[in-house]
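Presented as structure tokens, the chain that follows is alone, the form predicted on its own.
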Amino acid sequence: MSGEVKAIFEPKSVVLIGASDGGGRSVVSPAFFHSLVHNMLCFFKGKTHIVDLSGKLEGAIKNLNLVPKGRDLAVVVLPPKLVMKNWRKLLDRKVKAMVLVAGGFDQQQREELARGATKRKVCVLGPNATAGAINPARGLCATLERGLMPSRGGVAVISQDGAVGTAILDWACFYGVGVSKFASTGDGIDVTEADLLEYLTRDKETKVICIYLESVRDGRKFLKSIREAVKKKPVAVLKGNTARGEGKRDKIFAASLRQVGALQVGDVEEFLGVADALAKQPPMHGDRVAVVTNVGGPAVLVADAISREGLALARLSDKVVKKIIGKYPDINIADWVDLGIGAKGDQYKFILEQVLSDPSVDGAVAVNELKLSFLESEDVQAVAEAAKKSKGKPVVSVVMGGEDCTLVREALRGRDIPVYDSPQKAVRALGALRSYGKTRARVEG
């Protein structure tokens, strides 16, 4: 790596540079250009610089020589030949660090770019880096799609692919999950994501490191860098381009990062779920998980989920149990905690209580179920109040269904409680808690 990654993600003035009538390829297309400047404008708290080649925008500068030097990182939407035809000029300039955003680029050219980052110690992120970068702290928007601002949170995600990345922000948005942290790697002809985790397990925004990847560059790099990175928080990773004929190394790739305390995930939705509840919850110590609901079909599903990831659902300890029938005698403790559907918020406070307080229990699951109950959104808020309490025990709530679940997401946003509309998503998410603690009990050990 030719330079420092920290330039990427936290710089003070970024120059922009493309051109707003033409590129001559989809990848830069001046509409794009449009949205990286909008983008910046709008959530950038530095200065910004723009370049405009093709001199039409209104306080645009047309000349690179009159971009003033040691910008800390320049963002180039310029298709290959242009990039070459000012590459001496964009070096001249001091910059940093660059993102490259377009691809196409040629083994040679490739090469050259490689050499130049080289000699002038820049830190060049891609080419065919198309979803750039993102740092919501500094309002760091470096991305071709308009308004793709994730909220502020601990997830960082790297992706190789463009396309895939700009879907997992999209999802981050929508479920709510924050992130500190996105890079679009492409080709890596110098930032790699070796050297993004590096940076990665340093920043204290940082709660969990999420990679998509469809190939591996430095192997033997990589999973220095996962080992080291899980040491201080989990990381977990996405793989493409499995079935290409390749089973065996697929196997053997697995098994490696396994080994090294990485998490490997299926899909993109089961990504963020898994990444939000590592960013959000302490690792789970054991395999028993308690059940807290208000209704009974929703707890028999958490329990089929339960078994089906290897864990096994909590038994209670008399003096727990006599507490919470002490206090609620119409409570039903058999399998799982039934509040019944007339439960309110004190009720799931008192009794999510006493349950992690429970030596017998690692850690649970709540379901809310707002449908055919008296329970309120707000009321979910006793979850969070409960499971901040409880000695390093993770909890998380499901709730069936697509409005009521946005509803307690809503109610419970910023109170580090994940929130699932279906018992897999969460018990896949207890689950990764659960491999996450057999990790940190082993780097400890």
Given for the second form:
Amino acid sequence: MSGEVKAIFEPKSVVLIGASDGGGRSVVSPAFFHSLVHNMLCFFKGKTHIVDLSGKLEGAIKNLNLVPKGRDLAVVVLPPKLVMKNWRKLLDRKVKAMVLVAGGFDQQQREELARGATKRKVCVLGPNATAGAINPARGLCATLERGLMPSRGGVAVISQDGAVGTAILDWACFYGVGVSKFASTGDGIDVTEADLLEYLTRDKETKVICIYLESVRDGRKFLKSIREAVKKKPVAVLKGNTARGEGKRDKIFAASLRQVGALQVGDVEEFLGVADALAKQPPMHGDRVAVVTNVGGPAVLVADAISREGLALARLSDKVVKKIIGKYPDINIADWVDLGIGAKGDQYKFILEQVLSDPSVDGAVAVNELKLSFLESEDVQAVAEAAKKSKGKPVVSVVMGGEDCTLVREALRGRDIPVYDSPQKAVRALGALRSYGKTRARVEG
Amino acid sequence: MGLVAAKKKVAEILNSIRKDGRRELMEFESKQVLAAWGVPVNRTEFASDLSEAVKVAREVRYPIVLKITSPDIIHKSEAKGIKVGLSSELELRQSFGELIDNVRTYKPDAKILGVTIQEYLPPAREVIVGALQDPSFGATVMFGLGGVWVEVLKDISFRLAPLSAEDAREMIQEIKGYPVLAGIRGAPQADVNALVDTIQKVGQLVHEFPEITEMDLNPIFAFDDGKGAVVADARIILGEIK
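Previous: the form predicted on its own; requested now: the form predicted in complex with its partner chain:
Okay, now the whole complex, with that chain kicking things off.
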């Protein structure tokens, strides 16, 4: 990498370069350019310069040579031909970093771009970085999808592919999962996933790093940067292109991730699910999971999922059982703690606090069914309270159902408790926290 | 042998193969490399004809294993190019011609250099350790149980080289067939520690010598706990010279 990655995510000034009129031939670039301009004017807190090479956009700079030199970041939405034609002029602007959004560059062109980046010490993201770069904390929304701005949070996302990256952001908005940084790497002629990992490892806002890959460049460097990252924060990887090729190479990829302590996930939804938990909850340091529920059947499914995930149901100590029964004599404590359908927030809070204080418990699942019970979405706040007070033990909530889960998620938006719509997803999240707990124990020796 | 001496010895063997214009090591050459690197192998001596074989067999001591040595025969047992447990010179004399004939029938144009006389190993659980150079990640080690476990069930595990003892142990425990090594139906555990050591050494070897593009130690005899693990057959292939 040639320059400083920081300028991609934390620019004070940004230059947007495109052509608002494709001359009737291309509509793709101009449409995306308009979206990018909209996004930056709408969200960005720093200074934005707009350059329209077709000279039609009102108030925009028409000539690259008139752009003030030394700005932090340039986002270029031009087709390969125009990028190559203006490459020298672009370099002459002496920006610290550049995002090349368009794809379709051939090998020779990519090499020319790489040479220019190295020679002039500009940090280049892309080309083919179609989903651009996002940093909610600074209002940086250098992406082509109009209005796509996730809320601020701890999940960093790196995606080789723009569309998968955008889909991850879409899920993040849908689930209310906060994002710290986002970047699509595309062809990666200069900035690679490993470079971004190094930056994100140091980034204070980032609590977990998620990476979508289709191919691995410089495998050993990539793995080394993960090995460093997991000492500070968890790393989750989703790999595309695994099923059609040679099975052996996928096995080697999976084994190498395991060896360096990264977590591999199977799809985008699982990605977001585990990332939310890893960003909001502490790692789990043992296998024993307590289940606190207000209904029977869903707890059975949670227990099944716990066993499938290789975790175990916790057995509460006599002292804690006595304390709970002392206050709520009707509560049934067997494989799980069944509060009964009448349970409200105060009961959940007290009992979860007791359960989490038990040395024979490493983490907890709270089952919060609204249907067939007297529980309301607001009551689930109590679970967030209890989780906040638990010292170093993770808690996740499951509301098995579509609409009810959405209600609870809304009620808990901004709280540090992940909420899942199925037992499987909730327990998978705990499994990820357990896996990171093991990684931490290993790296801390 | 210290690490420096071992490196020098291995480099010497590999260079002499290169000088021959070959990329594939014979079994006895592969075992020389392994032995130099501290991986236990059964004693394996080359003999170019019967009289030499008889002489060598006296040194190795009966019972012995007799195997064909030919650059054109990759699967020696398929070519009926292996005789196990010959217990006397008489048996060796009888088997020698038969072995050559078998290979001739299997592949008439095969170039036969001679045979190897090998120390006989008592039956044990059989495992495979392999190595390859992955295009993305470089030197990689493979582990599995012998026979159908690998060939049919693809029950294998991988780790990148070099590996820690913990990595090696994990890759042994990760395969589905692990209970076979841990001991089922009253059988004692196999010598997992010895396997950990072999896996680590193989990892170091391919890490130090990236020109080794493929390595197949198959089978390795894993004896009961405390009794070690010994490589019974081995194949090393070098990459193209760039």
